[in-house]
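Presented as structure tokens, the chain that follows is alone, the form predicted on its own.
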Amino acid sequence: MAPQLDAYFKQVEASSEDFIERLRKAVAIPSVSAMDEHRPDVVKMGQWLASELKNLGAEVELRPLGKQPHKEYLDLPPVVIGRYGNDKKKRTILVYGHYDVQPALMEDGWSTKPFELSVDEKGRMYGRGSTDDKGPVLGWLNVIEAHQKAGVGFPVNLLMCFEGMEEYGSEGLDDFINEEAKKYFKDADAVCISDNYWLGTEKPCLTYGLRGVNYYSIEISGPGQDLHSGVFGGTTHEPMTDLTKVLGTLVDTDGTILIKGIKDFVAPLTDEEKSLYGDIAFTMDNLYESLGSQTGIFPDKERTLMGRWRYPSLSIHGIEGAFSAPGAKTVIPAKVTGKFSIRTVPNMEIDPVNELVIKHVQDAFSKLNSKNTCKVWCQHAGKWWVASPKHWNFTAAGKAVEHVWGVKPDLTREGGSIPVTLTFEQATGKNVLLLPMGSSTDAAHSINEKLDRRNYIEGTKLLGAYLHYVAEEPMEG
């Protein structure tokens, strides 16, 4: 028997403008975890979220995580943990999200002010954090509120864990989860995370796998201070020249990783796995719309999805210390730091990959015969994750998707990394489900990030429906 959800759905519709206003207030807080000057805003966002939950009748705690490693002058933002419902006869679902966001500046190319939610005529709600991850986090609050206003009984006990450092490597969170797995989170029957996206724009999905990420820095230094190229050009080994040469040895223009031995770690593709890709609702036009260009590497859907999900990739992200402002400046930087990352897949383990990367960079630098100094290190790393999509947590979510969207969801993996997924699985021993709200065109981490109104409101319906279905799904698988 399908749960009776009509009253709940009607209430979500009736409250939709209030829910959008809640998102507007959240987006207005520039909770950028990577920037020291915005740390008070991150804390403010956590406190605002806690107060919203308290107003809904949840038990809430703000848990401190101590000082930030390598930046001991900064306190880490608190973890917001909460509980709604404490009925021993009901299942308990633990949900996770994050309330911090990526940096965003108008000069990056935003068409609207990034910290002011603006809604266009197509219902696209633009603002930093709208889809990643403030919209989905607020979805859970909306679920509680709509149940209360509709007079519908809440189907489960809801445990919540919302952090403020996800966009900066989730500093301090792993230890916290491991510590609380047998305490605050001890009665969780399953875990649900809404911090990812549909493959396209029309068909929902459930995600059972993620790539991991190893993030690296290469620092090359030489002169004691920045130099004038007119005076010193041609007389000294230049760190920037060395760095660009080393970065150029990592990956080719078709995305092939050039670090010897990396591909030997990758789990081979089976015929069964290969057969899963044909029916997935995704077209090359979905990719081109997301890219804003037709610069895809592969001409077909299957190889594109495998390139995104089940094979590793290496991306070069930027250079610290180099001149990057508009105009011309004839400076020779004294020290530059290049940043790149590798998205890892089964069976790439963190330490063996680090060893290969560090050896490759050191060898590439030594071949330059430069008198500069090179250091390379892994800034942070998160492991890949794969779960069983046959578990009752997934089958319940699948039924909820069908109820709300009228279609069976695609079962997908994803190219991004949410390391906390694996942490929750290992710490609690429970199945973890990724249940996305946003779509592929939301531009998380990019300029003009948005969340479609439809995805936000129907997504709130879906999160609530999932809780009803998971409350009655037979515990098998």
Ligand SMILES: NCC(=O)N[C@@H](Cc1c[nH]cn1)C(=O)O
The other form holds:
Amino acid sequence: MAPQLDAYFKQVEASSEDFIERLRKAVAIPSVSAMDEHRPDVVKMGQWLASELKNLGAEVELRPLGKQPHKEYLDLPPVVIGRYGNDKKKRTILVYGHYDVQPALMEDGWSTKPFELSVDEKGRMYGRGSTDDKGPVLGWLNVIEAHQKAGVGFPVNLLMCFEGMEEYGSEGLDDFINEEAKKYFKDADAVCISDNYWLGTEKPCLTYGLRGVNYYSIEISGPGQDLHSGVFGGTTHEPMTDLTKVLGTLVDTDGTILIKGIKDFVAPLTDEEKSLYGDIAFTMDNLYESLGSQTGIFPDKERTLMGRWRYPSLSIHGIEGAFSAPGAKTVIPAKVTGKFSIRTVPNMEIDPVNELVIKHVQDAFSKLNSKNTCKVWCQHAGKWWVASPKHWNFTAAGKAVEHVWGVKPDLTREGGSIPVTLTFEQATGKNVLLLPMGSSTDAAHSINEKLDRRNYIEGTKLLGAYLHYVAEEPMEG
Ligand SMILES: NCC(=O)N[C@@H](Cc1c[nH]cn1)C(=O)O
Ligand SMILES: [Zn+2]
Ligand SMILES: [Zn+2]
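Let's compare: the form predicted on its own is above, so bring in the form predicted together with this ligand.
Next comes the full complex, and the chain you just saw is listed first.
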């Protein structure tokens, strides 16, 4: 295998500028799934991805997912599914990624235009979606191209599933995966997802756990329209006042969730689990570097990692309908919608958590004695996932990391959520591996999201090497 991998690696180096151009083209399509007005761009991105794959000789289909729930005027973007290779003697790896991105506006504080890839002198490639998740998705395309150009045989059959709604809760995808598990995806021997990050900037990791996410909206309304606060302030119940009071009952400033009963669901910490944290290559400086501040809650790495991986958290994200522009508009907003989410962990189930949250919000609102109206609902939810890293899929990835990066990867869990991970595991019955490309300072979801050139190019080598090691693993399991 070594000469083949050497030739493949050399080709990745030789093609690296082309691969960066491919990422530039992808970043230029503002495929923001959460914004209705960008839906055509999300579709365009799916079509572009499909045409790139076709040009590489893959079989590709764009599968419709129907209308968007609660927004029936919008078609969901298609799932791009594909196959590269169909040799019964080879293993088949199913890879998943997403081609949609989080919103990004210059006025949020970006230093460069979010939808123009901008590469600085240190090789940091800034642009929305560069690390989450366009870079890793294109990594798989780069793997195919570099094998072809190097004349190296492709070691496995590749099945692909790239969606366009991940950042909006993967609407429609669970049903699709369940439906196709025994059809389009039936040959899959294992699944690989590259959509998370290293813990720091130097040491790669393999990830075997994710938190889940239950995402909520609280809508408070009263007045028939926005009002002048000088004329009506002091005469009417104000939705914003009610909402901030209710939001204030959810979580303490040290991150403690104040909803009664939530922590009873959390699996107790065992001695065995506790002992795993000490060996993980992570420092408080890694945290401060990726936070861009020293505002961590806990003083030590163990409790910080537990706070990210194995305990739930509640974050308040924003308020729709509130005045947020610069200046001093003296308005009383008539209707405001607060958004918050809970990252869930073993053994929190979606429905019992929803029941507690909804009751808590209703009780908190009724204590206000307000004449306004309060509605609360769970917008979307995806369950946590914890898998066994003792499977050939992880062994192969571990060998690939050692080959490319010269170091044994850490085995990590992740604070974020990729709800379809569990769906893939349950629907296919196969092992799922998370194999990240980007690092802790990539600022996914934030301003100035980036992917380091090194992580993109070495990451492309890693994905290819992983497929070669997969092909070498003994067949049992
Ligand atoms: N890279 C994975 C990721 O960012 N996932 C999102 C999923 C999500 C759920 N609701 C909205 N987005 C995450 O926030 O973890
Ligand atoms: Zn992602
Ligand atoms: Zn994301």
